[in-house]
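This document starts with one chain, in the form predicted on its own, laid out as structure tokens.
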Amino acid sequence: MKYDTFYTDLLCIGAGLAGERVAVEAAANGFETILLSLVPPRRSHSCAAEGGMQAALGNCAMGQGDSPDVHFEDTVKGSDWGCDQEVARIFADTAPVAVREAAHWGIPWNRVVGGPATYFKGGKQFEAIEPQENHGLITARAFGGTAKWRTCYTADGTGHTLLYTLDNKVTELGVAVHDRVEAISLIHDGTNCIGCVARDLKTGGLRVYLAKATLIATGGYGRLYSETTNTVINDGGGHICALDTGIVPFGNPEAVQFHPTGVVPTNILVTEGCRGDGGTLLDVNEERFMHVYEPEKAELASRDVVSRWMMYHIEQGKGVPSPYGDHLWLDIRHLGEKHITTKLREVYDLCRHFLGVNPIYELIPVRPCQHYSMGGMRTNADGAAYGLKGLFSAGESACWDMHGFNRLGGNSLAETIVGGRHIGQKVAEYLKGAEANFDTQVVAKAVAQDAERIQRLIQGADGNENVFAIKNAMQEVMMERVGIFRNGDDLQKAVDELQEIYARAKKIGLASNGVGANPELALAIKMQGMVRLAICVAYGALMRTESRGCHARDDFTARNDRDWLNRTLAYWPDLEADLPVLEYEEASQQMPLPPGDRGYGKVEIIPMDAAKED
């Protein structure tokens, strides 16, 4: 068959913040770079990030005394000691450099205004004096799970400003952008990754991209769930490509974060900046409750903790009834019109346009929903994938692994820039000594396999199962059985049901003709892969018999550092199998901060040196 072939030094699959930041580093070092994107880069999901990025600058009054050491400690505690502490240290040390570099490129960070300032905590107003000598320096706001204010922001459109600025940098450096193109498989010889097979979403034609180094930066897999803040393009496409090699492991698939404030019923995110700026959570009686469960942190405990207490409070009969299920209220009215229409202007707009609610005067209906994937393609500290030379990953698609089992708010946006910068430098170092050998037989075989499976779908050669019905069934199982609260019975049922859905996914037939720009075919191509990802999440959760961060089990309530201070690695070497192969590795080779109490959340720990009978 005929197909177009493109050659480059670096192929970046995904053109959000992480992909573009790696591309900028490679291009600045003189390497030819191509960015593949499902959508125009400025429409990547990174654009939806609102609240800010963490970096220990210590410029504002409530951030004084902050340092990379404090940031490192907050990150490790936030991960519930599930992160790689070497990576967390690289991240915390580099974040201040990266945020100032972004300012140099044009990010209009909010700045310190010297003199008296007011802020809110727990719905009450307080005063602080901003140092005059810091007037004009980058300021910060409070976010959950942090000891200091360190989340740098541009109102509540930080992802937007970062992405537009980086995209300008990409253009300036001459990086080629191929948008409306989707990678559907990696090309490799079992040892080296040499690129990918991709599909032109406008024409349906196949392409081959061959590169000395390939980066996956396709974001998360939130669309495995029915209620998610993720956009429709966050369906795990990059994870599928990596997992389907049978060589690259899916790290910590069970680590799925639920954000406390998805609006009801649309599940659009309302930034943690609302609570960081002093917003409060209210129940059906319009009374605060988080301070009862978390006296010190209250609404600003980490996301996993707040989400669990919200759902617990609803289960106690304190939710607000609605046609879309019970919810709670987010109250930012006391922040005032000026604050809401400037520093929270996107929240102001989305509430009015999508809910018909004016947050200056009205309460915002919220409920936890799936938000972020801590799990991803497992890499080392340099961003290099396990198993295949020449393959890298960055951002949410990677298990780098600085988040462990819970990500702190503001650390994800920071990871795209900080991790992208660090990994981009390592990719550039790799490219300086890289030699390319593109085996035409390997390439032809990869294209032929993808062409054949597409033709079988179009012809209905394997059956006539409806792809949208399969997707809905998968999402329903994940939402009902692999959510905020987990237990062995539900997880086993989830695995069993997903295996049945996987069998159906092998019998998909199209209702359309599959020609041209066809969303049905695009989904059908990846549907088996999406169900495999879902099984990895459910099976990994079933096997992890403890509670750690976002992974909260009713039947194993303790964090078990004796048996489970490790990272799950899920492999799928045989696509005919209906379960992955699970292996485990130490969470941290280096552990300068030994496991302890997070300082919030329910504390029940089996220590590392506990006897088995305990």
Second form
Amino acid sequence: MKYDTFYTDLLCIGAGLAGERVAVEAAANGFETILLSLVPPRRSHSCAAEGGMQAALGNCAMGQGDSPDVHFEDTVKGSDWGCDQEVARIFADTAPVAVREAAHWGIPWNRVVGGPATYFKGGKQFEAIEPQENHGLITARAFGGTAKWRTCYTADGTGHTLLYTLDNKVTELGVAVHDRVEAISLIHDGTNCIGCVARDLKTGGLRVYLAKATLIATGGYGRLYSETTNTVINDGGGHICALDTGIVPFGNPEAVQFHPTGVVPTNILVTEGCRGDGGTLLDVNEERFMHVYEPEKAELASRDVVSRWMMYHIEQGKGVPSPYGDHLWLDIRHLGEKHITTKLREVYDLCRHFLGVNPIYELIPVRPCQHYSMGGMRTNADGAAYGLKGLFSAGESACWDMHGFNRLGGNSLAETIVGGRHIGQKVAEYLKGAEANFDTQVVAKAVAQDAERIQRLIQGADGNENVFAIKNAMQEVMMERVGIFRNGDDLQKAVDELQEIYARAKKIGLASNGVGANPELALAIKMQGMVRLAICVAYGALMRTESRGCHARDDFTARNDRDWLNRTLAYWPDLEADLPVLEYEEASQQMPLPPGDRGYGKVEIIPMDAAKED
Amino acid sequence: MSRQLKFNIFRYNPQDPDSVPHTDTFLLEETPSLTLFIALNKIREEQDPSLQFDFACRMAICGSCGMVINGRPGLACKTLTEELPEEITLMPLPVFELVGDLSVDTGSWFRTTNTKIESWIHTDKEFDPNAIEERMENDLANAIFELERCIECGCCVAACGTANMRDDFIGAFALNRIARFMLDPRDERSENDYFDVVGTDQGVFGCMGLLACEDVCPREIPLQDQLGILRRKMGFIGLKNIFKPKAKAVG
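Next block, the form predicted together with the partner chain, ref. the form predicted on its own:
What follows is the entire complex, opening with the chain shown before.
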């Protein structure tokens, strides 16, 4: 069989912010590094992060008194105590360093302008005096679920500037970038991961990458859902590679975040910065409602809470009818033209181009839609994957687990470069002592397996099911039954239906010839894997009989710290099976911040020491 | 009544020995707010699953989907069919190597060019993790951001007369990128360093001033201004160098 082989010290699968940050750390330590990417790295989904990244600098007026301790507490509360507190601590402590390092590399962070300033909260104007002594230091804006203004930003294109700056750094360091290459399976011997089999998306040819360390940083799995803010490439490709080993667990697959302000009908995101800067949510009567449900935080409660109240309010008949279903309004008109065309410039552009709405004068139609995957490849605090030596993960694809069951806005962009920096250092340490044995028999077997399944798809050896029909059916089930509000009946139906879809997915055959960079084949190769991921999400949600963060069960409404203060670990050891094996581990080994009230959202808690019911 | 759209799409798969460049025609009923992103995916899912094109963010910020739409380079994701006549002709961007059908390899082109112009902050300063950040005026941060907004979609390059004739021209994108670094006090490159990169025929003096780049930029970056400013600055540095005493120029 013909394929090209590449050897390197570190192989990064995925070249968004997390992958590039790890690559920069490894390359700066003198290790040869290859970045694989589905798209040119600058087109990665990281570029879509708009509002900013959290770091407790405390430079601006409304950030006074902030510290990594407060950031840590906000993050743990946001996670509804589902996170690993050791990791949340590393994260909060490192974030200020990472944001300053990014400034050193060229990010044009917005800065404090000393003197009186006008801001908005809950639609009302107020004055604050920006401290003169901090003039010119990095400023911050408000985001949901935070005690202080902590989100550092470059207008509303923060992901874009970070990604370009990191990719500049990659270019400067001469890191090899192989774009339009898709990893389709990991190569391992049951103990060590030694690289991956990949497909060249320019020619369709197979490749083998052999590495002392392999990092998966492929982002989230939002495309399991039909309505998502995620880019079309966030299809869980990296998760499939890891889950298919049968050894590496998928942590908290059911932890899926819905963002309050997806635009109707395209599901394009408008940043939380709109509400952070004082934008409000309005109903059919053009009246605010969030302050009624959440007197303290109003529009700036955490995303899970705001999304639920929005859906609840729509169910109360207060939605705005439209051909695309009922929605609510986001109002930023009072922020004024200057603010909207500078600090919310991307929002200004996308509303005009995709909606024909000018947000200076008009309301923006919004509704919650899938946005972020808290779940992912389970790793330890060093970013090392459970189960396989030499395998790491960082960013959204990982369940490093600083987010638990709900991520705070501004904490994902932060995780990419903060976690990437920390995990990059750990990967470099690992590489210093590492030698790998590349067993040619293991490699040949892995490539042969992939080559065979590709041949069978092209020839239609297993049937002629249409891959697009299967993808659409899966996405509909996930949207319909594994969404914002969940219940046992729907989740059971979701699992049943997904299992039927899985059986069909095993019979996919191509309608086209599959020659070259064929897009039908690219989807067909991962379709079974995508349905396996979907089943993990639905089954994990079915078994978790409580409500925590974004996981809201109508039939188990309390957060149950007695029985469910834990993390789901989903394994798929047998590809013939149509259910994963679920195990559980403690959410956090240490609990410096013991479970309590978040300060927003419904408070219904079964405490850790509550008596067991019979 | 909704319109019946007729798509004429360039087809060629370089990997398939049986494939020859040609145009295929697809018919599609127009639905409200139909974008070329939705239309092309519908055509792929319902009519021809081998059709190659590129999308990622589908919200005009990743730069994947540049193509020639009825003769004009643009982003397919933000193009509504209602802005176009019933007959829509789609071609891949010129200048870049064809991957297949509407898909071109912009990644390699931009990486090569970014390497050539050394598109990064040049500084001898080491990052000190224990120090607070260096101060910057907010207006300057905004001015840098304005030029940083380029998404490397390739539309300005595809629309450029010089780039279409000459492989070595770095294009408006790169000139804008250099203008961004010249604005940034963190970059310690001297005037002459920049002159070496862009004060050449491959750089700002290769521009014929047709300015289609500005017309087609989906980010509305003020490319015309930047080209003008850069040309003046580079012309001035060039003149200075001519009149400099020789020994000094060497030293």
